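Encoded as structure tokens, the following chain is the form predicted alone, with no partner shown.
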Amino acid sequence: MVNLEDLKKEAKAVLKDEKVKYVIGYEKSSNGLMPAPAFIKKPEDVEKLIWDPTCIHNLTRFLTDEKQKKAREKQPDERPVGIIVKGCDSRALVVLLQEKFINREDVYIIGVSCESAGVVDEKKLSKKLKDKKIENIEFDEKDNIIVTTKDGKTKIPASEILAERCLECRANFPVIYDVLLGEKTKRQPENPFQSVEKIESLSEQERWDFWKEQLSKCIRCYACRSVCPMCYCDECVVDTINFAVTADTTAEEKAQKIKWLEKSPVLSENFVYHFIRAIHLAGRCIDCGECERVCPLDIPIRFLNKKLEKDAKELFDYDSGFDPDQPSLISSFRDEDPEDFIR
């Protein structure tokens, strides 16, 4: 298992040697059990770092902010950013490298292996413990998670409270790293697409009714887009507020800006927003599940992205985020690619 002291030691060493500007990791939050992203700049502050089954965030999202910050600075600090990544998070880094959004020298990757566990689903955990206040949560060595409440310690099989993405994960240890903490124990899920196959088994009308019900709830808060490490465009085609305005942008250009869809959260516009976003993530989504986690209306957005991940695998034998030297799905072509979609 990953030793927290080893994690702190590694973070402290790279900060002390000034190999990185800062380290992005996890720390206890002031809002209950779940942690908050931590930005550690001083060696003595590494004591804030934590690593346990609640470390759910995909921290690679903050690399977008770092790149934007550097672009605004006249004399930016060119040292890399240190970042702690799980297996799924590391796949996001690979996609960013494939797309040349970041360079390998921009990041110092501290990889942590989930081994036989993963991160918990807060809703599952709350339901399992009947809303008891949790004081501590930690990994066990035998596929269990130990939860401490005022009533004592409870050992729960990890499979009962892990996030769905962890149950279907094909990268339980980082695929790219500078240093790896924990064991490289390969875990292959029985069916990595089990969740989406439940939706596929429905009739066409049932699926239509399902998505009508789900997407009618969307309030277009754009939390799913904001948390996604793959949504790094300066200008978003489905959000006219996110318009890249520079000092040279004229009033006429602003006025004539194409408006692809309305912002009003009506069902037709919600369908367009979610489907366009899903298509933009085809061959890029690495199933970190952050979009679904942050949705305030509990819309199962992950199903859309998982479906396209399944199609990419079955039609093109393509797995996103495993090889930084592999071309991206939409920029590659093979003679044997299926052409049934051509009319």
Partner chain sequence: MAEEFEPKIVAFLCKWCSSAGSDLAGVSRMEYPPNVVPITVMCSGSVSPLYILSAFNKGADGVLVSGCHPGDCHYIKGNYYARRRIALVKRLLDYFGLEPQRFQMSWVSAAEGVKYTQIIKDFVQELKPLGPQKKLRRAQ
Given for the second form:
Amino acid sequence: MVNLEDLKKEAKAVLKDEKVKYVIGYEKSSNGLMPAPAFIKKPEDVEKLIWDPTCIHNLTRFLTDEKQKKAREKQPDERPVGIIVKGCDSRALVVLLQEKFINREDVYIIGVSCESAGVVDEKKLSKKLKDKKIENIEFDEKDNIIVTTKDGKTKIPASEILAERCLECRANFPVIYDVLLGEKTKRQPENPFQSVEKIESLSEQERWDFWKEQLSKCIRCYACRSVCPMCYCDECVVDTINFAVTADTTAEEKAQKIKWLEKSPVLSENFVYHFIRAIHLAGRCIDCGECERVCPLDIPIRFLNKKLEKDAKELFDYDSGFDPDQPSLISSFRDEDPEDFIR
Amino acid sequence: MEKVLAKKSFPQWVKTLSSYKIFAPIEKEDLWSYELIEKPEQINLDYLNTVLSPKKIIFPQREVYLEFFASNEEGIEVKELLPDEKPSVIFGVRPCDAKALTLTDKVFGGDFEDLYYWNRRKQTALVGLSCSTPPSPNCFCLTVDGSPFSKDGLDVLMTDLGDKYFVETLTKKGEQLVNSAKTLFKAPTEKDKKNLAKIQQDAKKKITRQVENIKKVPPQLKEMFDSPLWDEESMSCIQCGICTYLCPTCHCFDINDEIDSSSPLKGKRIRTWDNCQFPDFTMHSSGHNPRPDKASRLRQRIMHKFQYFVELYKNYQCTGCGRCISQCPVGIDIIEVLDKVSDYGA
Amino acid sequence: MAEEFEPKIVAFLCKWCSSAGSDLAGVSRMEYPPNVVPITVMCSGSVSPLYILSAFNKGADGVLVSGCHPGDCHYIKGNYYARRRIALVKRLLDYFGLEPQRFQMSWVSAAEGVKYTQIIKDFVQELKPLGPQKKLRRAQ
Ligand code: SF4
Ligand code: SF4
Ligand code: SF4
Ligand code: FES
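Compare with the form predicted alone: the form predicted together with the partner chain:
What follows is the entire complex, opening with the chain shown before.
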């Protein structure tokens, strides 16, 4: 496991040299087992930073806010933002670079390798701890997680509490960085698409019943959209109002905003939302699993993105988040793309 | 009226209420939610707290106001669709969630009564379950004038005494429920009463979270509209709707026409929950947005709950259920924010 | 006798080939079932997944996207993009448990009036036993 002091040292150095505006990392939270994103502006504040297996958030999502904020400023500070990224998070950066949403010089990337482990799932962990507060949590060398609470140390096999995304992760170290902490040890999962295959193996009716039950629960809080680093559009099809309104937009244009789906949280409309969210992430989702983590109703939305990841790989040999220079999945094609389904 | 009910008689009591629709917390894959019950045996009162409060029954996320359709004689005909509810009982209501309904009562009552809300509200009896152990590590009801055995808004309050429930009947509606199975309820013994007092005392001690100086919050807020605090505190906010949709007291809504057919015209006017944390909530059709950033939206959430509502209704618009704290994906903690507000400028 | 179920098909036809193909079928007075609501689009590559979902949401029993043969797209590459996108949409709909027969794609050139009528005939035949599409349809 990467040493916290090394991480602080890196963050402190760039803040001291005023090379970055601020560093986005993790700090202790007051609300539960997981940490909170931290925005460190002063070198002395790096003491707040933490690094342990609960550091689950994909912080690249905050680059969207940064970009919006910068666009509003009259004399924006042109320095980059420092950001701490794990393997999956770094692949989100690659996609953002590929799509030219950010420029390489906008970010100073402090990469942290998950090495042979990953991050823990809050729900799995809280079941083991039964409300006890964590004093310390770390990996040992043998794939265990050692949690210290007021009652002492507990050893839990990592596979029992790691987040699902980590159990299916294909690159557990950053693919892009300015500094890298930790080793690039690759841990190949047996089958990165296990969860998807489980659903695929169900009958048509069973699949429908599964999704019907899951999607009926959705309250359309849009947390799954809001947390996604790739959901950066100024205007989303699910919003009720045009955001791209300018002084020249006519009343007619405003009135004609197409309502693709209704606000009613009923199955048919929830379905449109989830289908579109998933398809808009085809070839872009890098499986950080944030969408699924934040859902208050525990809807397994990651299965949708993972399905598209699998299809992109199978049909088009496409992997997202490794090469910022590759054309995006749906703005490219190969002559030999399958067409056996076409009449 | 004070009674005790043996736990094993509880299903029998529910059975005698066959003329009511019964709702109670149900668990599915580790999530608790209030659902319509078919058999009394389904009810399990060993739950912590539900993701959504009983707000979702009284003030459902989707409500059909009216239907409209083109008709030959009258041009467009409109049919009002008021909910015509059978009497209902919700079991296992937490005191904070019941109190929350007394707050939404103020909003949907007063000079203009919202019939959609009240038709359900009046037909629904709330049977509470006091919190001998706080259902969430983030409970802070004591701060906001509540308590783990508060009776506000309830018709009956039950307290778990081990093998029986201590049952306090608080209203006429509640009496009717208890009277439907008179023989099952016994008078409490002195020991039961002592037990109850002890449980209540302990329960209070088990609540670990509180806002240090809540009294200072409303006056402080009045001066803090332009404070940089909102920027700092909202840095990590992702603008999702979790905190407000899950809040038992939040009540904002939107009204839309859903068109089923444009010719001949046919459709419905529908109310759905809306959410002050969404960027489009305050968007004007001119393209101007008076709450343009997340700082202004966090400010709105806090101000509404701890300043505007206090001024209007002499109550905090928060019952300390802790949902917004536990469920926030980025750890924004209303208690921390309020602590910072009360200390601000000191 | 109970009336036979007549499926409603929404067909997105590109202006330059498939729509012309369907016109040819029309002016040549070829017979084919009247179950199609044709929507002419500039190119199969311009069909957003939202169009397809919206059709199902509003009650289509089947949806067809049809464009020029590979190599013949008026915009050179549009149908290659469509081919990728539609493959993903088709698989995802299937993953959700929608009957795979309900969503089809075809290549129909301006000269293929006969092929167009055959595709529609087959589509209607395949949809009939499935009955109305209720899964994705908005309740009325
Ligand atoms: S986070 Fe969950 S409840 Fe909220 S919109 Fe997404 S799927 Fe629905
Ligand atoms: S869709 Fe979900 S898994 Fe994919 S990048 Fe966004 S948050 Fe991560
Ligand atoms: S503001 Fe938060 S703690 Fe207060 S009632 Fe609402 S959800 Fe519960
Ligand atoms: S114009 Fe026919 S597919 Fe592009």
